[in-house]
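Consider the single chain below, provided in structure tokens and representing the form predicted alone.
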Amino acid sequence: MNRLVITGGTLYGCDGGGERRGAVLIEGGQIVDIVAEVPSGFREAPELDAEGAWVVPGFICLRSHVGEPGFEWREDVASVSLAAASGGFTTVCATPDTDPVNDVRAVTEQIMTRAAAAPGARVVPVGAATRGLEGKHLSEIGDLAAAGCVAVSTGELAVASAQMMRRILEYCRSLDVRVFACSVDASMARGALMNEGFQSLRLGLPGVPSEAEATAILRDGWLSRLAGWPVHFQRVSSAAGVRALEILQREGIPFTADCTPHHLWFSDEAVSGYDTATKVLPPLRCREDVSALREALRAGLITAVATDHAPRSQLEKWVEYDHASAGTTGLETALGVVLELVRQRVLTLQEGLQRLSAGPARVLGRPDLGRLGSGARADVVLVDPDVPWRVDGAHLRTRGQNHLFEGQALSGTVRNTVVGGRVVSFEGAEGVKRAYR
């Protein structure tokens, strides 16, 4: 069986926490053991050193949009694997806003076989709660689930119907099927431009307030103690969310929450030049929710950040502010914004890292993944982390040509990215990172 061995870096995520030194043994696409030193079965066997370097669980995103079938221009299977993998992702959720919609057993067959000869990280479908996205009838969740989606999505907004959100959760119920929700109310969001408030007055933009977030979070959790079905709410982004988030938390109803790298980092005045960069869903909030973010991840209130990759061409994006496509690319990217989450003391390491890694694999119910451990799944990343860099929407993976972080000044690179046992192959990659410099 195929063996790999990690030798020389300091490793996080391991069982029982905190950091150490070892060699981790891998056989098989899996961790065998994390030890001292390499025992003689695996003296032979390749080795990929990580002096320098931490030694750190694959990273997981819950939401990056993968664009195929049917979007292919934009991104497809095979490129947003590379792009996630040298970002330290090793597992990406693909949303199911596809063409067609990813509402039947065909188009995840589709997606996993493109996903099987993936060159970078393992790309699992997420299939859509009800027809085309739409909101009005069921999808077959259980082909879907059969297939290889590994939940079920709402779409971008909330569904309209409450009677509708209970059927989804009661079913998915039944099936064991997790379900992933933008709890954002459709009426309050539609015209909107970016979040309302001061600036969306003052630059004359229509704007959607923060309780539309708030309303729709609260609805959908009472609605999933109804049904006896947890839900997981993706993309919060404002304080008015998090407080939500907070009285679903004391009622004891049961939820897991992300939000995304940019939103803990971009205030709603970077729209104030009409960047069509910061056009993204749901809309950069104001300071204050920015802050309300933060504490909420350091909490543990919401126990992942998710990317939500989103990438678009230069025609979807070259063009007035409300003609713009919403979204922004962030595979790359989400490492160097946690770890300067880190560097400000919002985070500690551990905790940055278990919000891109443990926190996401307990929402996927995938005890095997997140973490360094004997049975876990061989996905580990060497991270680099004082390389600085500065962000260059050219030496970017991504086919995406829309980067909210284009010209920031991050630190920590990755090195190398092992993905079931399989270090993945970055063609020219010194080159990209002298680059970076």
Contents of the next structure:
Amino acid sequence: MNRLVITGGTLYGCDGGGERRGAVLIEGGQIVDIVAEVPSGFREAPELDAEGAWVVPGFICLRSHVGEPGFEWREDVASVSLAAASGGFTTVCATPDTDPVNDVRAVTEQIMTRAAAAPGARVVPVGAATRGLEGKHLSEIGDLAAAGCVAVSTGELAVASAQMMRRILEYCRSLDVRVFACSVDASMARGALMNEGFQSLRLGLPGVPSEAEATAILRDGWLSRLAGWPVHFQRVSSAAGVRALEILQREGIPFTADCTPHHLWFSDEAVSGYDTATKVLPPLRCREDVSALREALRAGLITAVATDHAPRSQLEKWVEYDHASAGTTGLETALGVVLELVRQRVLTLQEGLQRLSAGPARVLGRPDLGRLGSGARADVVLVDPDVPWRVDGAHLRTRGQNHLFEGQALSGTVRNTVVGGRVVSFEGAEGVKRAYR
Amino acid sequence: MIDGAVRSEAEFPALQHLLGLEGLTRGEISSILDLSTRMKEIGERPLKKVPSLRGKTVCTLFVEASTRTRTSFEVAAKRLSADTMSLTASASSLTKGETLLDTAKNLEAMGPDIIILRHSAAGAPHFLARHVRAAVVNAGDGRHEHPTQGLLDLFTIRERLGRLEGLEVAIVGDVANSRVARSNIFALRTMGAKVRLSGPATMMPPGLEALGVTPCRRIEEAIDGADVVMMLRIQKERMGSDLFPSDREYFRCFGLTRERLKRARPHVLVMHPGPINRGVEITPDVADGPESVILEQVTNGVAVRMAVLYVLAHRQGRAS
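Pass me the form predicted in complex with the partner chain as well; I've looked at the form predicted alone already.
After this comes the whole thing, all chains and molecules, with the earlier chain placed first.
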């Protein structure tokens, strides 16, 4: 059997919580046990030395744009798989906004086939809840789930028709399929290039107010109660959105939510100078919004940090702000951002790691992910916590060239990533990155 | 012969480009206005030409349609003896799919000293300025700024009323979408004028107070005791976007009539950046009346643009 022993590190994310020391015994892609002394049966197994490192459950990103099929110049399954592993992610949920859209089994199967051969993190598809993500007709959601989709997504903005949203939730309840939604009112978001507020007033860029998020979260929350099926709200970005989640919580409406590292870090003041790297969806909000998101993440109202990794080529960003494509890469900087929040005492270390692993595992309903313990999938990351580094796009593994965090000083690097008991090798990664240039 | 007008190069320490009026100091704005006075005098001579920019190349790149601003810049450049070249959207390869960056790099290869850009996207001049060596002048970028329009408005006010500090200036109309309003607000505030705004709330974004201005619900409140009333053009293309129901209703609620103008100070100036929609934002008798300085604004536009080109060419000359 394929065995592996990880020795010498400090363990976090073990069943029972806290930190401990010990050896992680891995066999057949699963964690068999965590022990103080390596037993005789494992003495011959390959050993991964974690001396001086943290040993933590592999991270799960609930939202990454993988680019394949249709946008391979941005990224593909192989390149995202390596980029993710390089950032400590072992599972990546791929959004359905591919070309063609992942709204039929054939596309899901293509992604699954490519994912099976991926060299790094596991890539799992999220299907489109409606055909073409147009919000008009249900996709064959049962077929998508059977083919391997872990959830369905309603798209980049809220479904325009409330009745359609209700039907999606009802239908998914009957099939036991999770629903991911970016609840932002589409009529208000149309044409917007940034957050509406003082900065948009200064810069003369059309903005979308955070009320577009709050009203859509409230609407979708109420529809979820009617349909009897929860929503997972993706990339919540504003204080108003957080207030809306609080109302749902008070009303006893079940939900989960995620937010991105960049919304936890940057405010819309970064847009001054019209650097297109700052163009993301939803837009960067105000400082007060950043604080509210951090607090909601700490309190657990926001369950997970999801990167919304959206690689773009230079061609899509070296244009006028109006014409630039929205998005930033994120898989390789998320850990550094979360550790910085830990350093700033916004989160405890356990909370920070939990929002990257156990939190998203709970959203996916996967008790075998996001923890270190017997029976769990052997998805493990070795982190060197105090190694300082500066973000330099040239050294990242993603094919994307749009890094909002470019130049940022972070600390905490990934020493090794273990996916299903296999240590990820980055040999040939440079070739994968350059494949479409 | 006008070199004496720029008293020292140190007066324009930060002016590598003119991308907007936000952030310019009171000293910088005053110096440009002072220089504009000298430039205006050149326009009143029988031979309206000086050799100050001889051998300099000024390129106008107008990706968004405009005749008066482009003409004004060209006249300004020619009066200073610069060589001019002109590209417009329909004639340029931008309509053939070339990116702004490639167009700019190609222009750059021809060695212009100054590029004047009009573009429908806010921030396009900032983008250009990051990628070319030439000085960039923003001739209007989307809804952001139109700095030379702001300067010519300030010049006109200062020339007529003798000062800017402490004046009450009312700006009426589509504030949210107006680059003219933005440039005027930034510069007027820097120069110590007080600014009141009025227009339908659909065109008055929340949070305007943060710009140091006073929003007024009714046009009458804005005009009351004003030294200057600046009307903004209602853009017909915005008609369909549900910001207001009709021209007729707009005029009824926010149009500048002689009756409404009576609330202003006796010496009030009526301004408009043009082109005017007569009978929509302003009545013909006010537009053509004694208070109106609308055509003077056009004349002053050439002088102010001469000053801006002079300052930037001068700066460039020093840099190279």
